[in-house]
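What follows is a single chain, given as structure tokens, in the form predicted alone.
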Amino acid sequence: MHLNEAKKVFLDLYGGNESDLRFFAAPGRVNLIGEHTDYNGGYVFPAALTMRTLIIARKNGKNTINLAATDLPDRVSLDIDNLANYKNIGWGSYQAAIAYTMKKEGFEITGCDMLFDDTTPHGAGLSSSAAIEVAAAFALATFSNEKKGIKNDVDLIQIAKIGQKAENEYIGVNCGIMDQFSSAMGRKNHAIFLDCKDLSYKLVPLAIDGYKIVISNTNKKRSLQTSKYNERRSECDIALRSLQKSLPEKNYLGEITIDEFEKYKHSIEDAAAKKRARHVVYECDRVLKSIQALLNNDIKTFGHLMVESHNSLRDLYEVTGIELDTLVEEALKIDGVIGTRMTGAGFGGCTVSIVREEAIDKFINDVGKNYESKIGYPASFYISEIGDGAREVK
């Protein structure tokens, strides 16, 4: 929604006039490649998307915050005494979740009316609940500095620590941290090579001119906390306990080398959480490798290894099925495409392609009509910029 129709909905809403309004974004994210290593401690390469979640807010001197979407008819009010009671509200709490952790984390929550809206597609695996999270947490911790007589110091790393939190337990997500660093940390026309086990980073710039990274949805809804999300968390955790018999000083499955893995793999019994791991200890190396390429202008290589990434994810993480498997099949029958995986956590959501320009409306056209004719409902397609995170927009 364009940002003057958003403020006539806020008002009609809320009342009052703008002169007060404030507005805080934050973006969805790709990931370019580093798929489930984040909560295994390993490496990951996503970028900041220009689609987002805004919010417009209004502190409302009360003790409740005030919750309302632009393409929901949901009205939430929290009780900012009593936020541990709306964990089962459905739309809304994910916002609780982030005010009660914030208030245990010692944020002095503020009393506003928020109005959300989103142009991160819902289920997609581009991390929209990620975006709400982080915009939240940025507009309640200005809201709670200023409060404090702080002013311009929001800890864009605290907030992602704070959105991770949230999702683990309040929501029950065991996810890692990489959406909501991403949300926080990004930045335009840069992709962020990460570190989960230490959050220590590096902002690599995307230069892949003639290119554009197209986001191909399945359009197969799906949800975190009813996939087998956890379960392959808890497959991952089975065979880091199993290599910490031979390697006691390693704490995560994204600190094994391929070297190591290969002599010690025997002793994880376990034949799915072998190959769970596997994935990781790769997916790990690919990220490394990917770097380097783009460091070496060889987007070509960087191509090869996204590719590599799914078929890993296909057959020994087995997180994609028949949806995105035939957006991945499909793109690379387009000469042009010189790179295509899935994104996000899997189990419907999206794949991430790279395209040379002139092949990108026959990339649309081929692939969204051969992937109708087997799935049978259609592809959506967008064409995505690389933006910059979390924010107080003025």
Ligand code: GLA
Given for the second form:
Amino acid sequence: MHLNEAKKVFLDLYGGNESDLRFFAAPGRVNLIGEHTDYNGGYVFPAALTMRTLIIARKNGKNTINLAATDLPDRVSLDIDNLANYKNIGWGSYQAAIAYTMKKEGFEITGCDMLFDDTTPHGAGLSSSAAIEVAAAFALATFSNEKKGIKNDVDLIQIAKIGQKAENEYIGVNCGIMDQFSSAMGRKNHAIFLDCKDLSYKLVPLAIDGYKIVISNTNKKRSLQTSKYNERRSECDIALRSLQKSLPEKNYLGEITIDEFEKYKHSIEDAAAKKRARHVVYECDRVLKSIQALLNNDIKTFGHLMVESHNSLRDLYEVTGIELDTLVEEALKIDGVIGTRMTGAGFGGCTVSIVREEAIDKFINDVGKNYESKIGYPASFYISEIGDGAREVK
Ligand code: GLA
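Would you mind giving the form predicted in complex with the ligand, to go alongside the form predicted alone above?
Next comes the full complex, and the chain you just saw is listed first.
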């Protein structure tokens, strides 16, 4: 929604005038490569999108946080003294999770009225929920700092950690840090090379002249995602425990090199766990090679690595499915597609493709037509721009 329109919705709902409104934004993300590696202490390479959550907010002097959204009829009022009570309310539970987690960590949670406006599609694997979490955390942290008289900027890495903790402990999804980190720390026209074992990171310029990043949405409704996701995490833990018998100094699968894996893989008895670990170890190596390829301006190699990543997520990690595989297969038939793969958790959601600019119309037309005739309903396409991370918009 346009900002002026959203302001009007806010004032119609909560009254008052424009003068004391504040604006906070945090983006969704696309992961270019490094999938299902974050919770294994491995490497990821995501970028923040310009699709975002914008919050219009105003302190209300009460002990409640009032929530509304421009695209939903729901209205929620959170009692700051009872923040544990909103786990199963549907929309609003992410905001409650953030306020609850921040209060436990010593933030002064301030009563306020909030209106959420999202442009990141929901449930599409582009981290619309991380965008909501990080934007809400940024707003509440800003208000807390003001109440305490703290002049420092909001600590963005702390915001990312709060987002992950809220999701793990309050919402019950055992996600890693990638989505919240990208949403908090993204930078326009850069991707983030992040080492998830210690959160060290580098911003890498995404200068791919003549090409665009195209996101294709399967539009598949996801349901089993949470349980399958948590199941993959436990399979990785089983593999790690087996490998640690020979490699006791390793704390994460993401720290194990290909040579070490090949030498000790026989110790993983569980066949599924062995496949999952193989994916993680080789995927981390692909991230390193991808960064090198980008730095060498070798976009072709980067593209090959993306396709290898998809194949591994399909065959070893088993998180793709017919919808994502069809998008990738159809994309690879188009001349001008450099690389393509699923992005995010999988089981539906989106693919990310690097496409030569002149080929984009054909890409959207042909992939769209063939996807719909095979799957029975249409895909959606977005040409993505890489934007900034969380901020107060002045
Ligand atoms: C989801 C999770 C992330 C990450 C990806 C898979 O997006 O929220 O933490 O694990 O899946 O790479």
